[in-house]
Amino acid sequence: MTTDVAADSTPFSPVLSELAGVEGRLNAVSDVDHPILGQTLRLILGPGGKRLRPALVLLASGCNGTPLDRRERLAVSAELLHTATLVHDDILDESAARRGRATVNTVFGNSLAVLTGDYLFAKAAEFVASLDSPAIMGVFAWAVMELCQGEMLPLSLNGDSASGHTSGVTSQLRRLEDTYLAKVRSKTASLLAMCCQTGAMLDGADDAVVSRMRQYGLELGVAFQIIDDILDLTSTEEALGKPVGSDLLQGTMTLPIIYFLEAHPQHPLVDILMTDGTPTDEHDVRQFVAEIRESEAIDRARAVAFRFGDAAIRCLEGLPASQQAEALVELVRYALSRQS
């Protein structure tokens, strides 16, 4: 099995052979005696994925001769942690599909999905603990806590605007932009920061480099998520592996949606989100998606993503020249230019 971005020349090129080893270890995680757990693990681990997080660990830890076994174990732990969060996200969002396949909660129900996610969290922690580094375990724990706090941040409109409908909505949306960025930093960027920071720590990098790598991961994570949220509105169901406009269907306020509503505070979608929370008519959703897609909100959100991408690249300035450093720069460009 290969990664989704492992074809041709990619930012992952310097670590493709190492990613193959990570893939083998991930496959082995599904090899358990419990028949039901084995089925749920194969369903969630089988489809593969971008393997962005293992690649970041490997790129951040490949300069100083760190044994491959230790690097792979840390990379596997990062992917297992990420996968655990996906399982739990699908339960919370009641998602029916991911990467074009049915989710664990759809096939096996919420109870078994929760237990599968918990198992993956524990398995990820087991891999990290095997590195015998309290400092790295501490960063891992920080990332898990950030993920949980980010999930709890409210990101929705409410109908109790006190200063008139239009001005009240506009004020809410401006606050929501800040909340959105805080949520993205906690839910997406913290895990990428963990990968980069712990990879550098594992490699024995000095504190200044470790700090830069952590910040690089944070900036990259925000840029990556904003592009994800744009693609949810502009890509195709085939490319996404889920319906276009899934965020809107779930009432999730992403940056392009926020910007669209800021420009159109009297749009019918505002009342729907303030009263019902989510649009339920599929025809309406398709219409709303088409309007957002054609609006300036997409370019405005993309400009914010590019701002964070530029900040990520600046974090790498002054680091020793290497294939890995070049790949990290190219990874930012890939993240900003991808179409799926």
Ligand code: FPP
The other form holds:
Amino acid sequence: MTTDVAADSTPFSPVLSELAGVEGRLNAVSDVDHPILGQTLRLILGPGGKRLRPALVLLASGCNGTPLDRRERLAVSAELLHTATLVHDDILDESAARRGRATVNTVFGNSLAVLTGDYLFAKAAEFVASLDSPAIMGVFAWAVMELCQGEMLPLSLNGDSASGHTSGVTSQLRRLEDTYLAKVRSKTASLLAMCCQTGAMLDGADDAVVSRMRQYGLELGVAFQIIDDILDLTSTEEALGKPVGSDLLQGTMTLPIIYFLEAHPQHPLVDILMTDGTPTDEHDVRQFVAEIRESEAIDRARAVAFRFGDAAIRCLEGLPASQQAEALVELVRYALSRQS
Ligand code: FPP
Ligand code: MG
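Just the form predicted on its own so far, so send over the form predicted together with the ligand.
After this comes the whole thing, all chains and molecules, with the earlier chain placed first.
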């Protein structure tokens, strides 16, 4: 299950009390008269989330004395939008488990899950609208459009290259690496960029700082997602809160899988991914996961994550020294070293 980072690690310490306020407001969102909606919201908004996005908003908005109420409202909207995307993502991926619990689509079916995601999306928009800033609302809209486009980018091997045709497979894998990075930038990093950018905007930071914060969020987001995709192969079901190898089971070509296949273009997994889209035999999946986690693909993907992490830290250089800026550097280190 996802660990409660806020409680036991340093990057969030400057905003721990604010995060407690965010938690209270998130709990209040599930407090609705509609009995089914109340149940679906409690299932997905319960404990287990890392609350990384609200922490980013709070850190980015914490330098210039902006009223706590406004910072918390923006932080809550970021977590609600993130949660909406997870509910919809679990429908698209047909995922059965998240954060160690059954998904909304599994417990309540796809229709109620779509509507729960829509409700959370609208609730997020209501919180942003309450800030009365068309510029912040514009960035929120940008992030949502990016998320949708990222989700639409196909990330699978197609069967056009004749099986066993090594050069065809290799060139497809190289193109997939670019697609992977574009997808990760849109589906994950855009939301982290939104948190950092809008936090700085709310705090009245000047344009140069706002732009650095947005870029920091983008770089951090790519690093974060690459590590996520490595952990999907190297971690445990207990730590992940979902089965190990979920990406492979869903036929999603993540960076470590792409690198593994680039090094082994004749591997039987290539044919399986090209013809069936995904391995269905659980024993096969366990075997493939074991091979990938023992391979150099993991270190190669980790090195790419570290490059994005370094780029994130460089965005912070030149900003006035503050406890918040230090925490943002720590957050990069946490993102790169986390185990779940
Ligand atoms: C998780 O990816 C999914 C996302 C980070 C973005 C999902 C975005 C959408 C469904 C579109 C926008 C939706 C709304 C409501 C505006 P993953 O499947 O790699 O991660 P996982 O292992 O956590 O499922
Ligand atoms: Mg998913």
